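Take a look at this single chain in structure tokens; it is the form predicted on its own.
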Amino acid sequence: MKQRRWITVGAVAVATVAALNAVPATANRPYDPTAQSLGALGQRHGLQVGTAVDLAALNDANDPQYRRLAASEFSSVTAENAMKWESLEPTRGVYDWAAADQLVEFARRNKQSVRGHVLVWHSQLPTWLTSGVADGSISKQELRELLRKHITTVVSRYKGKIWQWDVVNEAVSDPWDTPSTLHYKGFWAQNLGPGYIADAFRWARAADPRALLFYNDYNIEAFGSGNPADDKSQFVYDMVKGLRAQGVPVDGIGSQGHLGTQYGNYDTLQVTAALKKFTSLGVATAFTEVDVRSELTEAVQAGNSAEINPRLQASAANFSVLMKACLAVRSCLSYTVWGFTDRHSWVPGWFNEPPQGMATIYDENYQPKRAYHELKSDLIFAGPPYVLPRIAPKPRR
């Protein structure tokens, strides 16, 4: 990725539209937008359409289709696990950059942008860190310095190569947690207090003045009661508003978009309203980890089409709702699916009581599902005056 590519995204979109529209159409060779990739169609709007990448699948010589689609179908990539702390520094003081470097190089070769995921999260931390805090061998003061060093080291290594960083991930509780009143949760809040969030953004900005810095979370696709005690979207809104008022360089809010067909999900206007409200803070927005899982009942597992088809249709509708909302709001800069094939999806390994799956836009045999085609049609048929090229903020100093 070229430095400052995010600044010229509008120009890229205009140029791409011109190029697409300039394809000579004849009776024998008409222009067919359905033959374009999701990434190419997204560029018409200045929108990056990306995927999380499983490095093991990418390197599997027996599964070349995964690499081919990851390279050709998307305009941005995110490391599914390779940039998390436990992967980068499994032994204290010894970094293993191989997988993360490989992804960045893969993106460079394929002219893709990179979303960095993730600098600070309470999960997938190295054992030496969590056990050291638990047994008292790592003090709170030392822990803060270790966090500063980690952020600085990682962001500095990829300076100029990462378009968006998920700086802090999932810092806010859910209404079903204990206590039910929303609060800052997890390892970092428990050990450093909520001030670690502002610190993390400031350290990341110092290491890379040009990357866009995001707060990332789930269940913030729409607003509910408007009460920060039980409305997670409102809590995140108030948090980011407060951080920016303190001069903290938060450039964007990432809504993960992990949905399920068994739930009462949102309509396009609800999600659009949420994106616009976040945008009113002066930040960019993005959908960062989109998938739509379904319960794998015995009938589904037996191949009962009467059970499977409604789930595929509901999945497609949910993917499409998020895409249409993103297209409608010019601050929404990217739409990333969290894995693109059921063959390599995190969902079955995580949601197993009851079993869940069918969460991505390609099936296990790399055949595109209805959801893939709905996303493609959203990108093809959207245009002025309601869908315009993206507007990216300048990174906040």
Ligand code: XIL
The other form holds:
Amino acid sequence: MKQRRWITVGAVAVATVAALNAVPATANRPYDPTAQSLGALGQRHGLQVGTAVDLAALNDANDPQYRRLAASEFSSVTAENAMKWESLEPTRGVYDWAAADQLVEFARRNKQSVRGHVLVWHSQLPTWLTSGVADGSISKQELRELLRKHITTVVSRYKGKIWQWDVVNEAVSDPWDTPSTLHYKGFWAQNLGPGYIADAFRWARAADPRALLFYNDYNIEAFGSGNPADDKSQFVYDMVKGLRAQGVPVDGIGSQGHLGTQYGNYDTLQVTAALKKFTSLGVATAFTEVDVRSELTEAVQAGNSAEINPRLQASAANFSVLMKACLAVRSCLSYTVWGFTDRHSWVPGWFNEPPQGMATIYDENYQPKRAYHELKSDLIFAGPPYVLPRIAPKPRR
Ligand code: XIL
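Given the form predicted on its own, state the structure of the form predicted in complex with this ligand.
The next block holds the full complex; its first chain is the one shown before.
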């Protein structure tokens, strides 16, 4: 009985994959997977391959390659900054939707799904909000009401157009913070206490019953000691478990995937195990902001290939580890890179002691790097029995 069930599941999976793989190949133009986009190859697995989009680059008339690749190579997009609170409501009560609307329209035209980023985060908040709280002109009670209104306004505007929302981002501290015992950190926890997290998910759900609601964070690609006092993945696991036990509509855990070639990082099976453990809570998973930065030593900057090559290779390997783990776990619904070209990447501007860069899958001249080819290979070579099509959860009521 058990075996028969397994065979049925396997047969259905193989048939589904075969159907997804049905591509129009002709005698003179045989199907060549290496000529497909990452997005198209992802579809074979039901996996969306996305990128963060920099709206300034998208609108730069002198940079048509950026637009072309953003449209053609990916099946999902995320606003790198345009949906953050400081961008949407720079002046209290006055929303500026232009950039966010433009991205949603871009996605519609290109048949891409949208990851909404981000509703609640301690960073990139408008000054009127943070200074109002600091000088006492905005009370705690009013702050909670402002948050409710913000979430309701933004989620309602894009109702039905957003596939996954990052509802709460980076709520948990790191071991290098003070105190070093992991805790809820930042503006929202300090002013409203950790209860804002459950509130935020409930308000988002009320405004869009169909979007998948994610908790999103970095440094949760693998588990460590298993002690929530110093293992961030475990802390997040316990948090989501607790929230779901209270009926809070958390549908997914997003692992940002900001890696660096100077670190130890992880292997595929470690990351697979982490995704599986998150999945055991009944939630979807996703890699939401993948990039792999490198230190730009003087030799790298001088073009020394003996220093550049190992970085390109380590970067490709790290991109690939996350992709293979994602493919292996059926709850992993999307793999999003945080910018696709070194021409437009947040890394050089944010990590400068020492200078870092080379973090994306295309170089500054839009030439695909090893990392791009490895991602493509992973998508091409993966299949049953280990890699099966995705299983998406139903949005939780
Ligand atoms: C970054 C953007 O890429 C930058 O352009 C901006 O100046 C700062 O924020 N984690 C997140 C993202 O969730 O929103 C951050 O994006 C990168 C880290």
